[in-house]
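Have a look below at one chain only, the form predicted on its own, in structure tokens format.
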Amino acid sequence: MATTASFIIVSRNDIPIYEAEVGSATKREDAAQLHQFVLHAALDIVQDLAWTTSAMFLKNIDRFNDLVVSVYVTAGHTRLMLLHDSRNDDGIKSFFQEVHELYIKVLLNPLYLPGARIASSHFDTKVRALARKYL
């Protein structure tokens, strides 16, 4: 089954620090820009929900056609956002938890400046492998 998925990590200052198209569906020419637009439009909803709940995993916070936005908010208010058409909530939650662990490892790197773009090819490879595993 082909899935559509776009993943982004947004810093606490609303700056995207990592972006990846992780789905296996065939992509339209403008799909990447559309996915970015939908994810950034959902940031306001995430901002409101993050302060009203203690849960880190916020599932199905926004919809666009058949695509759904799910979010994982870290303790430092970094948002891991996934635009997907999958209904596998347990797999999505596991994906977010493992990517959060990878993100923590990046933060522990003394050469990484918090809030800067994550340009590590190792991080990208791991995120894409986790997406294939769980999504």
Given for the second form:
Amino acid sequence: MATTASFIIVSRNDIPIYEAEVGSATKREDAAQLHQFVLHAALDIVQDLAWTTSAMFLKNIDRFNDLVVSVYVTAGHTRLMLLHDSRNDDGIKSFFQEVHELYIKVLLNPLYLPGARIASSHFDTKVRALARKYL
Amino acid sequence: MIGASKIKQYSNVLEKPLSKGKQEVSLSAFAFLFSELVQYNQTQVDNIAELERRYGVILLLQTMFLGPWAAGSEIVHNQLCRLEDAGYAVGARCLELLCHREKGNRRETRLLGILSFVHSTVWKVLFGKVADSLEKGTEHEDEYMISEKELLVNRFISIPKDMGTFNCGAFVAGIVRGVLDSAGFPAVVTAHFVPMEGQQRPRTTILIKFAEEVLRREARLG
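If the structure you just shared is the form predicted on its own, then what does the corresponding form predicted in complex with the partner chain look like?
Everything in the complex follows now, all chains and molecules, and the chain you saw is the first one.
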């Protein structure tokens, strides 16, 4: 079953530091920009919602046609955002938790400036592998 | 190799588990490293020419008109900024790691929550004990103080008389500022010596002054 899924990590200052198309559907040129647009539009909602709860996983905060935005906010207010069309909540939660651990490992690098782009190819490989596993 | 142990070699740091590992680090090793850090900062700005090159004519004029003491306080201020920035980087990482390990992925959204997180969890992991006290300032609504009889980083440091206001606890103040800032509670954090009667060494107080937006948001959240 082909799924569309777009994954973005946005830092505390609303700057995307990592993005990837992780769905198994074929990538279309116009769809990629649309996905990014929808995810950025959802940032406002996340900002308000993040202060009302102390949980990290916020599910289904926004919809666009049949695509749903789910967000996972870390302690340092780094947002892991996923745009998808499936309804697999548990899978998405596990995916977010695993990526969160990867992100912490990247952050612990003393030479990594918090808020800078994550350019590591290992990180990219692992995120895509996790997406294939959970989504 | 002598005593080659069977440590599992990971091909990439991203494969290593995030488990707690060995909790303790040698105090003497840390004290040595910290003293080198302070000395490194001191030698960065040790003459007026260096100041001028880095900060331009304005500072040179200030030095000329107000005298060398003004330059001295600038030097102290710059060293404090650098120590604090070093602590800030530690604090930002501490927050993420400790929330993941200790608090089972629950974020802090309230002021008292994040303050007690700093006061107990962060202090316990970094210094092996909770901080001595957490107090609310009486004069201003936005001031809080964490006090410690003797900061671990200051234990082997003595400040000469001519650098009276310099406190190496600025490093710890930077850590606290890193934690608070990353969690969304911007604040100005400074370390002060508070002389106590009956005791030879003064107590250290970390003074936290929150920004306006934090108080406004707290009031809005009720």
